[in-house]
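Below you'll find only one chain, the form predicted alone, shown as structure tokens.
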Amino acid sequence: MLEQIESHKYSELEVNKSLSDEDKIEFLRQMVRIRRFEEASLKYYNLGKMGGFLHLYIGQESIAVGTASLCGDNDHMITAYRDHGHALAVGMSMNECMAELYGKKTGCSKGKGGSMHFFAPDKNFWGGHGIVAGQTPLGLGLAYGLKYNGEKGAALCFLGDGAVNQGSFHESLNLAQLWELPVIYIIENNGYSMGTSQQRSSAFNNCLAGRGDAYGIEWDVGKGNDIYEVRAKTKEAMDRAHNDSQPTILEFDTCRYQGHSVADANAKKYRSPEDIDYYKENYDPISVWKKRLFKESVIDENGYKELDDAAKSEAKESATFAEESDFPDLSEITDDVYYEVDNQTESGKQGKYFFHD
């Protein structure tokens, strides 16, 4: 009953009340596309079609979709290595993302980045970073750039619960408040820092976001499986960034269904299958949103099936696209390392670079 009351409260806020039926269906479509893309990725990874690591976003889709839906022209997103969901949520195509997983030259990073390095500068999406918390000072830099250029925007920087213990994150929090920068740190708390429970890895009182108190930073927590709540709390943080150039820490509880990565051999040992099944049954973000739209008479079962079938077909077609694409040529191995060299800028014509004689 409490969950129903809270959900109704958030749905009545202006940020959600103004949503059209088409907007709500689009959120469902995006979440389903992410789910089907990730399932296809898992299938072809296990068939040996991809190299490197694969960190899946299955179970967390509503956070990426809900936050991305609020971004405008001067808002930016940056995340860690579990980046596929964010990439699709900002508008990247399945083809360029799947091809990148395959290491093909038609991929978003020309096959050189793989799963952890999706980028779309034209969509204000800055990756995709493999170093734990390595994206947090970069997110701070995006916010610094916005303020320096006098632009009304926000930098949404996503991280997992394990990253909150890294020194670079705390250094970023210090500067965020000291310089009053419009950065929003969004902790996607799935409860396990790789394979270690939060209780065994992090010292905290009630939540991880509360660490913002030490820096005088506003913070909030919420349910990550409810798009209405995700949007409501993110909108408040974005208003703070846009209007007051102030940072925020948001923490959304969520659950990843797969292991830390597909190579996580102990995924079924450090948490019980019963816990995951219970979450899937009662809190799955797609099921929660679908039931809500059924209740609001926005979509019916046939409409959902049509949407789901389209997502499955798109994911399958993206794998075909990746299969049929070429690998990068060996001669291209030093391309796209330094922008200055590739574009022959003044700075690129000076000095020495490690791959030059």
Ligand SMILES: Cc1ncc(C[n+]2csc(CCOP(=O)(O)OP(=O)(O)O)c2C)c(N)n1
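It should be emphasised that the depicted structure is a prediction, and the values quoted were computed from it without experimental measurement. So that the term is clear: the rigid core is the largest set of C-alpha atoms that superpose within 1.5 Å between two forms. Residue numbers count along the first chain shown, from 1. First, how it differs from the form predicted together with this ligand.
- Superposed on the core, the two forms barely differ at S18: its CA moves less than 2 Å between the two forms.
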Contents of the next structure:
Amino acid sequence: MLEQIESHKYSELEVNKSLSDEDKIEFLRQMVRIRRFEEASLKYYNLGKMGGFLHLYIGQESIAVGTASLCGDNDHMITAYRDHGHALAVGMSMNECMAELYGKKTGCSKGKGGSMHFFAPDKNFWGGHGIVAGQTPLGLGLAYGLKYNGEKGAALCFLGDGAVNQGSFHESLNLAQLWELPVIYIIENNGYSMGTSQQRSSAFNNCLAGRGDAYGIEWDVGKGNDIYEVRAKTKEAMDRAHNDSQPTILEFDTCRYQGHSVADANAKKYRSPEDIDYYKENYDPISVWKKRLFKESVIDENGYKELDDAAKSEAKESATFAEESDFPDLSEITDDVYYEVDNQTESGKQGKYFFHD
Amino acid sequence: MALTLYRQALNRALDEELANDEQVVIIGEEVAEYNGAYKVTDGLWKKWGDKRVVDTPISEAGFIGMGIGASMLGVRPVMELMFFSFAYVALDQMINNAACIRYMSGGSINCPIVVRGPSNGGTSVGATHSHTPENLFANVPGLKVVAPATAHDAYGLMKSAIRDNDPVYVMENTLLYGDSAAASDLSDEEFTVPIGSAEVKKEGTDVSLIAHGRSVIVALEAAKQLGEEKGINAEVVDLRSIRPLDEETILKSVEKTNRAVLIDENKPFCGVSSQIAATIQEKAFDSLDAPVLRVTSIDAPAIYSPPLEKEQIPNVSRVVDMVQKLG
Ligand SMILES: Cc1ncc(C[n+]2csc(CCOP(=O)(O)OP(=O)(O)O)c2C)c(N)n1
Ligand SMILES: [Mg+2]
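The structure above corresponds to the form predicted alone; please provide the structure of the form predicted together with this ligand.
Time for the whole complex; same chain goes first.
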């Protein structure tokens, strides 16, 4: 478990000192929105409204919110299947996200992606990827695209502590440093890949990010539950990407409160509920931030309650929206497969594309 | 008349598309300073420099995935696989990512990438280097697969592939790169061959030989022999594109000849020819005077032994024999 938060030095850094009260309240609002959205999604999942998996981000909200808060027009984000937090943090609406979970045509992917596959290219959010570490070469490619076109930006590519053992990630690290691409790999280390602890899955020297040494990549580790620290370390990495076109690996400690997915039958077996309760009581990112804002007199109990109530009703309304939306038509199954077909270009009109009866 | 070789035709297509669109970038192992393992990219690095023609480490999953990611931002990478057999270490990227991202994003993202390289046996390099995965990729909605048999089509299809906004996998053939039988008289004018259009390479009346890639060259040779020695006038249909598929040209030919022999270097189980056979029986059943027969690779991993491998993949005598079995 992490040491007690000691955030002084991070709050003193320019990246955080420059924050207005509104900014700080906004971070709180975003974290609370993510949590309330996911609590609602869990509720409706259990009522049988959704299919498949539901990987909840609850407990990790400060990482998505802290990092997204630094992103400008040329900065991009891409993550794995635990993607609801990142999606909301980049500005996707609860409605489109909840409707996607319900498999409705009003969903962000028209009901074609599901929980693990949220996308919003207009918000520089490139998914939502179901294959562990499959997004890591894609994140590299976003960085390649930025550099190719001479844009000053960064690609923030998130992955779990289990994903670091995939070959594609290591291939990506090699290419990232070899070609000096502005990618930032952000390991959200919640200590477990499904039911396997980090100790049982990874050979490591103190930390996972340290594997960057093998490639000469700059790396850093930090406490993921502290927005100031997340922002401070991410800012440094983003400066490195923007100014020197260099990659970074960041590793943030964090904790997922729920099982791996809602379908995790062993959720209470491979780690003790007491440890999680202890973390929640002492390190919960929302509580920690809230208390800090109380102390800084940025917001009070009432203000918080207002914002929390708003998030709850927004989440509830998103479920109503999803419920009332239509499922896609059967005829839409073969839409969005090929650009050329959807757009009925010359190429899209040539030959047979679909072979079902 | 100076004929252009298949490899030269590809080279010209790549060169012209590098000139036509600044977003086109050639990426792969040994494509730049070495001029390509098969010299398809010969001279391009010297002409276009480090930015446009990029040598990679041996990391197919890494660099193909990277190309897919870059394509989401509008770059148009043309990635070379030294052999299409090596796609197997990058399958996650080529199938889960390239083919599915458009769909899973509800059509909001597209991946205009080309992956190209040789997909063939017959060169005595053993099973690991002799796979022909056009059937495997054509099985995946979201992907396009083309397999040119001639220099003309290699040039025209490569240009179409690069301009296409969906992922296109171009299956070439090391035996065709320098084969005079696949060489073409290319016009100096730029042109494209549309993806999804088959072509009747030789008109005939008695049987349709339907093939793609180098099997087209085999079929043409077999048709010649059948005509000269057996008095059988075979038509040769070159699929050129596997997915999308030009069913019309296939069916028209079978409706004319009433017989079909499919020549396919894939292994028989769910090979490209399986799909063609299903289409013919479903849509041209009444035209058929005989069962649809196939000449595929003999159903074992690619054998090394050179004389045996020549028998394992479709060859002229196997095609001639099979046509005679039609009765
Ligand atoms: C290639 C692949 N193998 C296995 C899985 C099944 N799987 C999904 S998530 C997961 C655990 C990954 O853990 P981690 O990377 O730590 O991320 P976290 O779930 O903790 O966010 C596994 C084994 C998968 N989706 N993809
Ligand atoms: Mg984990």
